[in-house]
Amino acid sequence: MKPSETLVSNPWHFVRPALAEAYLQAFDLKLSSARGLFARRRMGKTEFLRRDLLPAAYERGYLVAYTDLWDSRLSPDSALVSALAESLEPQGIKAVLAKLGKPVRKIKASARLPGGVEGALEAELAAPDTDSGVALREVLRQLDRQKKALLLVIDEAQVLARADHGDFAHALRASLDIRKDRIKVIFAGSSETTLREMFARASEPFYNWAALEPFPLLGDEFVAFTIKLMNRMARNGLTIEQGQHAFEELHRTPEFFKRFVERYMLYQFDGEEAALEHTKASVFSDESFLWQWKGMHAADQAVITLLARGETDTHGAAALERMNALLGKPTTKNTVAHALRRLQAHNAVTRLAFGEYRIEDEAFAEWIRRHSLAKR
């Protein structure tokens, strides 16, 4: 099945063929078989991988496999093996299931279920009596028989760094190591900190296995494309400058910008500023942020508040004084250090360099800024 056949056509998608081609050409050079990409959530990474990179790879002659491990955090092994199996022809899937003693007829009958055959296949592979190591070896054995190379895209790959998935991650690394000429891998994720640890720590299964780099973000060309398309449908069009203003106000987040465009299209006579204010109130006031906030230690709340306000030196005397004011009690550098470790462990904050940190989700950062202002 072509990767494009699993996606509904979307005229609002900003295609990036040159970027997709660049990644595939890098693999063609055979200097590396994997690369890691990171970008915060809602920045267009997944849309590019699924709508640009995978179709381009398919047209180039690759078998393609994609899985988003965030949706399968408890069982990434079954999700990944299922994605690999789905890249095979039907007879290959049957061979994998037969090896595992799984009922092929049950899979066929499950096509009416949510997720169709793919969902049923993953459910079978996730069954308690399924050995994920055996399943992985068998599906790779079937892939070894294919004439085509495979591009495997693992989205939210930082899930593999969890300690309880260590055995499977080691098995996956070993299996991919001996197939570098036939299987190319993109590790993508939203947690820069965890991805860096995956590839930089000697104790991690994927130590030194892929170069990690930031995913190129959408910018002015994306804004111009979206505004031009919108103006074909809108009774009252917007200028590129108005679109760029909204994009900046929404912290250059493509998903939020699309929400702004949708709001404007539905309520054009209210004007673009009303659409922008409605969008900002919506995306930066999510109830989930309050739940996330309440689940933090008081010291974590204080530290992340300083980061949201643009504080860079969280260990300096001035920062400690502000921490004292926020907590209402004396604070030490150890308090800050422990808070930063907890925030990183929960993927709330990423470390950019020594002493330099950033909140992972810009929407959460904006919510914190608004929340802290409201309390003053």
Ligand SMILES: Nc1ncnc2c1ncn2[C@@H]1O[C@H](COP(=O)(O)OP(=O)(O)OP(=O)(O)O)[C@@H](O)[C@H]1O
The other form holds:
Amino acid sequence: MKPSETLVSNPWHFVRPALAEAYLQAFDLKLSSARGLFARRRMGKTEFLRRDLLPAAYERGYLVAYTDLWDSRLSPDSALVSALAESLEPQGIKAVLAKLGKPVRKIKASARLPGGVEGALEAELAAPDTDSGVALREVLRQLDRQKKALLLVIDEAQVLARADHGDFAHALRASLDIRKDRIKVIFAGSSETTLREMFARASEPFYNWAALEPFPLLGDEFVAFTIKLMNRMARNGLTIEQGQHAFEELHRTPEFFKRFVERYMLYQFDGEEAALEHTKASVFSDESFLWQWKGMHAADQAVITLLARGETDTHGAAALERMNALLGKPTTKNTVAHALRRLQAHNAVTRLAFGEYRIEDEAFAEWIRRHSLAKR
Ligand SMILES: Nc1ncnc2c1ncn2[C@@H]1O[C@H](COP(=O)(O)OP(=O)(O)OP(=O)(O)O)[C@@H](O)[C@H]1O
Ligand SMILES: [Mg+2]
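What would you give as the form predicted in complex with the ligand, now that the form predicted alone is on the page?
Below: every chain and molecule of the assembly, starting with the one above.
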């Protein structure tokens, strides 16, 4: 299936053809067959993968498959198998179902609806009596018969690192291993910590399998593009500098910047500062942050507050003293170590280097800063 068929076109999308080209070229050169890329939340990974990379790969003659494992974190196996199957023609899908002993007739009826074959397929694959390992093997067998190579994009790939998906992850790795020249894989995710573990731990199925690298972030060109497009529709335009100022204030997060632009468009006469204030207040005061916060141990709250204030060294004497002040009682290094471990397990914090940590979600970090100021 052509990737663009599943997406509504969007004039606000800032295209990144050069970046897509760079990834595809690296695959063409056969330097690597798998790559892992990470960036913080809301930075544009998914948009790039779906709107730039996959269509470019398709144009180059690849079969393409995409799956977001977060959407199906309970059954990543059937999500992955159906993503692979979707890259096949209906004929291939039917062959897979026949092999699995599934009713092909049911599929024929629903195939007339757009997405009918795939939808029915996913339902069949998720059925409790389907062995995902067998299904994977059958889909790959069909793919082996194709002339084209396949680009598989696994978004929110950290889900595969969970222990309960270990068997499937091992099977997947083994299947991909022997098809390295025909199946290229991109793993993407927002949790650097978990992705690192996936590729760096000898006991993990994807150990040493993909190079992990930061996803190049959107910057000035994206801002200029968006502001110019907005100015064509707005009565009172903004300057590029005003746009850049807002982008900085929103911690260079594309999603928040888009919300600012939307707010400004709707309330132009209130001006740019008002739109920025409104956006900041809404994105950095998300109710879910309060829940996340309330669910934390007191020690975790204290540690993450230090990180939010920009203190990367959490083990030093000065840090411990500030922890004491925050908690109202003496703290030990051990308490801090436990808190950091829990924060990482919950994907709230990433370890950058030895003893150096960062909060994954910049919006949460900003929320914590505001919250701790308000309490003082
Ligand atoms: N290339 C782009 N052009 C225009 N807007 C973009 C672009 N990339 C991202 N955005 C904006 O940022 C938002 C978040 O992007 P996206 O969902 O791709 O981020 P992500 O890194 O996948 O985040 P998460 O880790 O939460 O899944 C989009 O909904 C869109 O508004
Ligand atoms: Mg995403």
